[in-house]
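Presented below, as structure tokens, is a lone chain in the form predicted on its own.
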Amino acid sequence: MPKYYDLHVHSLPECVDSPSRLKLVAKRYGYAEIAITNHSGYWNEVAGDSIINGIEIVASNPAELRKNIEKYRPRVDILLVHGGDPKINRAAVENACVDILAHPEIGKADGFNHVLAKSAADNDVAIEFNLDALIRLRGGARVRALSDFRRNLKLARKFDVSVVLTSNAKSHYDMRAPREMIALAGLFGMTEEEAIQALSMVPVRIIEQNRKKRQDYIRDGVEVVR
């Protein structure tokens, strides 16, 4: 059986639930680990069994983004960038210190395209499919989200971009079991095999690679060579 991971979960002090409460629910649902990835304005270091220390960086421009990546990369195992703005999307996928581009598509017709997909593949930046959008949105907004996901999935396949499925949970009520996540991914064309990889093999690779990066990281563009 694969081990499942949710790499995008919010907790105290940003949201209502503690990391330990979220961990208990995740364990009950069958996750091996979850990443606590509060937005950068609410970041606090977390540690513990089955909890991955992460962050979702919010920046208003590429210069601010680069500054925050340099600040937080040595301190976290998972680094997400809150995307959506085309300039932020581009800066994120061009930076090999970024693990995941989150929210690249919602509400932005030009949020993700073939140029960014190629950069993401070249720099090993994974693209997020945030299933909270499919659960929370209704009507036309949900239809647009599904359309965005289908488009991004086609680009990811074409350019061999890594993808992850996440909940973007802001409380334990927002969390979904892996099988439910896999079923939801089918709504925009992801195969069961692709969905399982996006919840298991891809997160494992990111976690292992980036724990090594923390050991070797000095600053953006500089690392220890052994």
Contents of the next structure:
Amino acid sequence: MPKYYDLHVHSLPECVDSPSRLKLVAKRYGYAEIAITNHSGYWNEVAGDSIINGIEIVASNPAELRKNIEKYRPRVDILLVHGGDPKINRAAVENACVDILAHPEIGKADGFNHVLAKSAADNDVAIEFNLDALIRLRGGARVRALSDFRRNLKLARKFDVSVVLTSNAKSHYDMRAPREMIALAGLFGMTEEEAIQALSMVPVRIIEQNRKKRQDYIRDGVEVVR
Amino acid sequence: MKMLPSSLRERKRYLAFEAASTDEVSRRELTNELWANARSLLGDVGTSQCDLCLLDFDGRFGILRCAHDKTATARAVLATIDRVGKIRVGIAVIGTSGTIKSATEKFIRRGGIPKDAVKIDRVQIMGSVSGTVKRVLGNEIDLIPDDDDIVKRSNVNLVGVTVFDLKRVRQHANGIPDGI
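Next up, can you give the form predicted in complex with its partner chain of this protein, since the form predicted on its own came first?
What follows is the entire complex, opening with the chain shown before.
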């Protein structure tokens, strides 16, 4: 059985649940590990078994985003960018230091397109499908979210962009078990294999790469021989 | 009324699920929410094909019937339930089965809710968060927070912590528990 990961969960002090509570619930639901990714204003270092130290960077312009990425990259194992604004989305997918672009579709303007998909693939930035949109929204808003997800999935398939499924949970009531995540992903046309890939293989690859990079890393293909 | 012979009956699956909620939810309230949700997600046609029926719900565990080839859809409907009235809920399917009996025997635990593992009534953790204890389930503790700001940010009226958080506070305070 694959190991499942939820890479986008908010905890105390930003939201109501402590990291250890979220971990307990995640374990019960069948996750191997979860990443605590508070918005950059609330960031604090979290540690513990099965908890990945992460951040979701919020920035109002590309320059601020770059500054924040430089500041937090050495301190975290996983780095998300709070997407939505077209300029931020673009700056995020063009920066190889970013692991995941979170919810690129939430802004007013069209958030994601073939140009961004291509640079996301080139820079190995994964695109997130935050399933809380399907859980939380109703009516027209949910219809729009589903259409956006379908469009993003089509682009991701065409340009071979990595995708991740996350809960974007603000409490443990927002978390869903892996099988439910797979069922929700099926609503916008993701196959079961793709969904399992997005919940387990892609997160494993991102985390392993990052942990490797934090020790003696120079660049891809170069290593220090002692 | 004659019962259909077994060869002509529709085939069913039974989903055993567990619900976490901020307050008590009755079976009737959950049924209404389930139907409203199914109709909003699948429409009338899809809902009728799915053949959903909430057979039992005791506030924590429940059994949902669905058509045998629609388990993924039924899971999606259960997953989209995020609140019942003003009460926040989160539902996780524990397992699926072909009969009510095996679903009950395999997946449902009766009277297995551990209570009051720790005797405390006020808690302060992580420096800034403090509150009154509302309930304790095993290692999990729900607090009614004194400060409303975090509640607004996450739409839940209870702060969830664990006994492990409290132990850390005790250590930091050199054996003198902070605000407990």
